[in-house]
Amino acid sequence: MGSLFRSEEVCLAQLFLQSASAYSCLNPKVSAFQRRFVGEVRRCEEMEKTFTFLQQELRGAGRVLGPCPESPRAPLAREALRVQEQSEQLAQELREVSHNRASLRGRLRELRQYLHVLREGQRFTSWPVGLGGGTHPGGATLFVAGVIHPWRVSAFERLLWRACRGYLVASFVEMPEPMEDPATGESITWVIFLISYWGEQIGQKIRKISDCFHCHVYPYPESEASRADTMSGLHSQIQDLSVVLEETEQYLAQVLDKVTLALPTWRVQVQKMKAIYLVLNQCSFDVTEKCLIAEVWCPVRDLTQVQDALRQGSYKSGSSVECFVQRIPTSESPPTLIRTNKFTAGFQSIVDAYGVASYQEVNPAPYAIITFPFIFAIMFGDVGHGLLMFLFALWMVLRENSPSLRQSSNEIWLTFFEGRYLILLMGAFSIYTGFIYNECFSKATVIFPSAWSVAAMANHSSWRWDSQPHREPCLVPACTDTPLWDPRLATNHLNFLNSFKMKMSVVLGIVHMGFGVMLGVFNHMHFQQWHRLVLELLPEMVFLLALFGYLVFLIFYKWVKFSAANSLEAPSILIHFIDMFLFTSNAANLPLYQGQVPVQTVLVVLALASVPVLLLGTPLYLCCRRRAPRTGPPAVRLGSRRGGALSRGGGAQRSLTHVDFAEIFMHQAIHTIEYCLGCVSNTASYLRLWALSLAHAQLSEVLWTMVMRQGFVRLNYVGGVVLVPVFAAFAVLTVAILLVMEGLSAFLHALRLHWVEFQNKFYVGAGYKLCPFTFAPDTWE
């Protein structure tokens, strides 16, 4: 299993890189160039506000950026001068042409209005003289015109007749067309307003108005004949002024597609660029000042590749003092490496949920793989169910490399996404527990015939139930078989299966428990603990199979002994299991076997002494190691599940004469006490797989009785169209509450069943993750 069973040999090494050639060895095609680091970051940032101004332009102009089409490398000095002097005029091209179409639509907006303006005036201004047209007795009539947005209008209006006091003629009128409003960029209809008045006085007064307002007012000729050649002006230049926007939207449409196909990668570049000097900021100078030097965590295969990357880079940069690589020894606990791809990372998740691993101990991804969707499986067994689970998730598989799948916004879909391969092996696992469970959306399969008989029930035509039924040979391979012909356990075949699986979920429990303590031994031998083989792994097997290995000893003894002819003669386990810790024996309850008394009384002896061995003997074992005399350095690794022994949970060597007993005893105590109690409530907590189990039973044969049967009431052709939104109700349902709900359910109980119960038998889980230098995905959005 590689990597996978424990995790990586991780050492730290120093690495001395010339400063003329450190950043080649992170990108070995740079030339030599001196850099000031800092400086180099500071100018990557200056980039970076460049490409977030070209960002909100091509947002602005309705754009959107895609991904970048492939993982260019870090850019040379000269390109990284390239990208800076390109982006920079690319983005004052945009200012200067975003600025002059802003101009050239003001302008054109101001002269369509101007033009209106002149156009609804003129309804206005063209009376006849003998209906009112000429001059007022006090002097000549003057004019105000112009343009207001359409909210301010009616205040617009009382205060020009209060302010005035009514020296004056108004008039308003929509605008034909709507425009932009400049402060907020939406389309609003403007009104039109013309004011006749007579004094220069109240012309001020009207002025001042206006421009508290925000009016835009226009020039208003007072003769028809300069109002028609201000409006054949005013044509031509609108004429003009569209051919000139056209011209600078084109040109801007260009500049836009030059930025839309460079950004990406520009981006990417400037963003391993900085990561690079960003690390290099953390080395460390030599007392010349011409050497950085770094200390850094490296998997020791490779060890190499590091090596030969720094003398590539030393030879491509023309340095004459080439880098290296070498590894200084350390006291500290090394990081934990473990590699995934995309199988395993999901099963991997799981077992860091509940913590990383500690360094080089044994870890439980591998065995989860299997594991736990089988023990999910044990509680979502049916075929259907398993079958629309495992095609959801092959669906996912095949469509792994989708970009709309991989980089969708919904965190829960991503989830999904994720583990597509736990949730397929889940399924397949499903379908297999609902063959030997023999339920498909909770109906019974008659794949094989079944092996009951019920010929001495019979006599002649008349049924009797006085006489039991019996099995033939066998001829069932890979299915529970349920005698459905027995109206007493079609209404409910709970009762049938209600033994079997509780007794199944203790006797998987059991096992799953004892592997999870047998792992231990791994441990025990990669950090040399051998005293820990004999005074802590032998305890805990004989406690834990005296007492409850037996138990599963005893119900396969009862499945082997007793068949369907003498079932009502088989004695009680749960009877014998109380009394084998009392003692005693219960002449009501038949034994199973002759000497059954003293061979339990022997295993519970067996458990109890095994107790006193687990609690003191690790602690008394290294007192002796204490006192006794040492001939060479101690080189005994100490390591502990309970965190206080274990220097960060590896094998970190420790000196005996550090080493606090008293610390050592109360952890080693609390073990014993977690373990002992822990193996009665882990192995209760198991019959969480035979209660999820009938319960998902249930749940679905009463969704097949409440909603489907409904719709096989009448069979005609009325039933026929009952049937469609009935099946659709039960589909609905079915997905909802059977697969999305109570999937949930059985993976979180198997969930809980993978850290406390099995991984607490040897997983200390105290590490920390390898954070290696790597070039991250683009997350500058």
Contents of the next structure:
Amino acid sequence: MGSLFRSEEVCLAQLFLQSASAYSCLNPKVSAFQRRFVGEVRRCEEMEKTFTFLQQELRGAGRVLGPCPESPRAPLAREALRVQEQSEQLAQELREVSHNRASLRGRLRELRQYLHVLREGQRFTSWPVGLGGGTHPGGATLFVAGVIHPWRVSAFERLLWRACRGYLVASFVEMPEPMEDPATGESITWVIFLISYWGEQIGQKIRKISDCFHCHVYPYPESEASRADTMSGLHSQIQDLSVVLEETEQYLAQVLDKVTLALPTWRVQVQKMKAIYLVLNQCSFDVTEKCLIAEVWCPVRDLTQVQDALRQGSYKSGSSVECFVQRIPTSESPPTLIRTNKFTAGFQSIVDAYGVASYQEVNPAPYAIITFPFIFAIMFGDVGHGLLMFLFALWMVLRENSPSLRQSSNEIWLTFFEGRYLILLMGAFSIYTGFIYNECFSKATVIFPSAWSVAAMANHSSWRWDSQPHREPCLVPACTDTPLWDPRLATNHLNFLNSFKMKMSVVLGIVHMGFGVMLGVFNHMHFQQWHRLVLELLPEMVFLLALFGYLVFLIFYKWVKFSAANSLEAPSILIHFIDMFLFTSNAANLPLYQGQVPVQTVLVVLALASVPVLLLGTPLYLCCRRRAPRTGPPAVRLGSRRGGALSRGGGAQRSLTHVDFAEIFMHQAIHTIEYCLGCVSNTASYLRLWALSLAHAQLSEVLWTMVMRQGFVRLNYVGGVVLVPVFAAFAVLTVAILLVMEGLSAFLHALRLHWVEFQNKFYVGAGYKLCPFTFAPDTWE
Amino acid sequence: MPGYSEFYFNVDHGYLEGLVRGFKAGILTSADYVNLAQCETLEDLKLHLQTTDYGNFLANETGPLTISTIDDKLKAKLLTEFHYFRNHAFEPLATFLNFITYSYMIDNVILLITGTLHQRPIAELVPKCHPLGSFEQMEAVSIASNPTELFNAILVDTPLAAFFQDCLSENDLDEMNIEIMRNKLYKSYLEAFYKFCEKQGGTTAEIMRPILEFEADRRAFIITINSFGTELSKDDREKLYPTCGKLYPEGLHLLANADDYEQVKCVADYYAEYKAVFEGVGSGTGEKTLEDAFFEHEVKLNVLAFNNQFHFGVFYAYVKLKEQECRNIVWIAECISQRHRTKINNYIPIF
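Having gone through the form predicted alone, I am curious about the other one (the form predicted in complex with the partner chain); can you provide its structure?
Every component of the complex follows; first up is the chain already shown.
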């Protein structure tokens, strides 16, 4: 609790690291923080480059790297060298083998292409035998054959025709099986071409063109017989190559196995190593003493732990001189450290989203644990909806260790998952408020028998009424007494709830705000600003209580004083409250109690009088103190008792001499105006509790009457069948609109009430977080 | 509605404009250049580039770092970005982006023809081509022996065909003719691009006009200066000048009649901005060359393009600025690897 109430004491400390043992000191998990280790960092980067290569190869082979089994420690220098050696050796091996394989594959592909060219060429060359001999007795028909990328076919064909003016016959045919493209690695269907031409000059031109288009040209034997010979030769070559290729692949698989085994651990190790060196790079280097000096923020509580770690580090590295840590005074404001656990983290993040607490200021998060779900639940009060939400959150909480939930990549889901305890509490509180409102999916339940009796009305109107004996009016123990019959029959249902919820929101709002102002006490006491206690907190409290605290009193007073019997002559609080400010009294509005007018006058005067105190008090006090000769205590106290833990207020005091009086006054004026107007507007702002809870109730009622009740029209089997889709619609709409949408809106409004209405009463939120140096496993990927 | 393009510009081109402006923010600043210029080795240069938008574009380079790999990687990055623009572009932005590539295509064609003329194997030439200007039939250029064949067989299918009308001749391809062909192609290209931008109207035309005018005039100046001492006649020379610049028509006449560098400078004196450019040129070592002065002026014009919204000029400017950045980095890298530190500051800072 202590650490959640306000941020921990953090001090600036100097770490003196012997340069020999600096590396091993940072090695254990320590919260710590001119470019001396560039070489080492570069070495790490080189190793990472090797790893990237290995990983690419693995991915190319379709293997997936498993996560690192356990968290390995950062390697020692000797170990790192070994890792580097081994990884490079593996990479070299892999490179050779895959190069071999690639060349083998290329060779195989060429052979198979050649085979296809010959086979397909057969079709074209078998029939023009007579033609070739007949028309050109002078020269035999010559051939150029090869394969070409399918995209280039049309341009190739056109260029051939243009360049050779049609003195050729080109035929194109697709290869029957797709093959790999060496350039991109994709599998494509190559196109075989066979060009027959006459004359050597054109042949040269064709060869040149086909070179330009990156065609693979293969020699095409003239005679049928030699073609058959070549083909059979190719067949045997292909078989041989396939065997060799298979062996290579096996060897490659072995190498890859080795890599898969070792790589994950290496990667984490080297990443840790690099992180350490990067941090060490930021340390300043003391030339004379041969040691590194690091300035770190360190929680006072952990100083001994740090010292231990340093001692272990220097022991492990075998250096004779010990590393040590030393606190140093500072005028800088230390970072904020609030330790959270999985339960409080969600609430703390709500507060942090508004602003990280200033150093050692009161942290609103512990109060938000209760107030946030409660204020949410006021707007979301429904037993049924609350139960659904509670169960959903409970499911998340129970399965919070399952990796599939934890490592989901869906950002929206993760948001919900992070706030599971928040949702759990919100659901639980909604069940409670729903119980108070007596609503479950907009239907009232009869937990306690209703205190209503129609007997009085029946007697009065001389109805026949004999079924039930007369019952004495009594109090329902807990929840709102909704009459047993349909709430719509009780025409004053809404009137009653409106009045009740409105007053409830005002009361809760003022209590909430008053609590916020009271929390300021802890801030002022902690920072030893006693003058602010008297000059700021007191007038603020008086202003709030005299005006709005009195309103709360009136509400309760009227509830207690007037009962159903004399409710006709009950005066209106609203009119009284307005009259209070106007210093008048209204004859039509009976006074609530004797001597009301003088009491109210005193209260208003008190409240108004507190405004100038609030406005001028602090500036005048500071001004006077500055003029008075230095009596000593403040500065001495600062130095002696609080030591290095310098507070925000302390900083303000010390730098007081430089701060302009006008500036202080301006700040105070702004604060005063903001506070006084804020009291009015914030009170009105709490009425959103009323509005939203009303909207929620009405919406769920609409959903019930317009959807669910339509399923109840027939009370036979057909009606039962109809009920199924109707219920489905009801369920979907309930979850989508009432749970998700309404839940989000209530959440947002609760958030606003906390950030604006509650926290601005005491919370500055101008700090920055302590970011410790840590090897968090999820930051590596 | 050319005047009101800002109302619907974002419908088609908003995403890409936003993107190009984002990329523009990654162009190296002068502070980056100062850091780069202090590097001792190429590895240091790589480390420094890692802190910029280039990130770890060299991270997976195994083996020693060479300038050509750096250059290739820089170009590859620009190419990726450009292809992304091109693949997501609608008309007329798509055509505009195509126009940007044409100039690189012209350069590539000329490079290949010249290379073939010198009996270089095509495999050696292709890597030297700018990747932005590569096209399918590019490598077949080497089989042509004269411009007509080049056109009829190869280039007729490419977008360059439209620029080829002026250079159809049966002349053999010798060095002089190739150079003339390059300039004629460039002239047609610039004029077509200029016309296209004018047709777009609005801010695009407003931004692109000065940039293209400058480009045209720069070519005119450079053609004139390079032609001194060659057998190019003055009439032929005048035919090569792009006619969409500020110099057209009087300035071009004067340039056509110029006989030496001083006369060219006199012509430039009539035009305020070119006068400034020529005055910035020094003759001594370590001082700016005319080329650098022109580059500097170009950078200035391109940077201006980013001051307006809803136009295509930013894409052109981005490609050109990025190209300049590649040149700068390569220059610095060259200076580092050759230990020629005195000239290392001769790069042209962009922002």
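We call the rigid core the largest set of C-alpha positions that still match within 1.5 Å between the two forms. Numbering follows the first chain given and starts at 1. None of the values given here were measured: they were computed from a predicted structure.
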item: Residue 109 C-alpha shift between the two forms of 2 Å or more, rigid core reference; value: yes
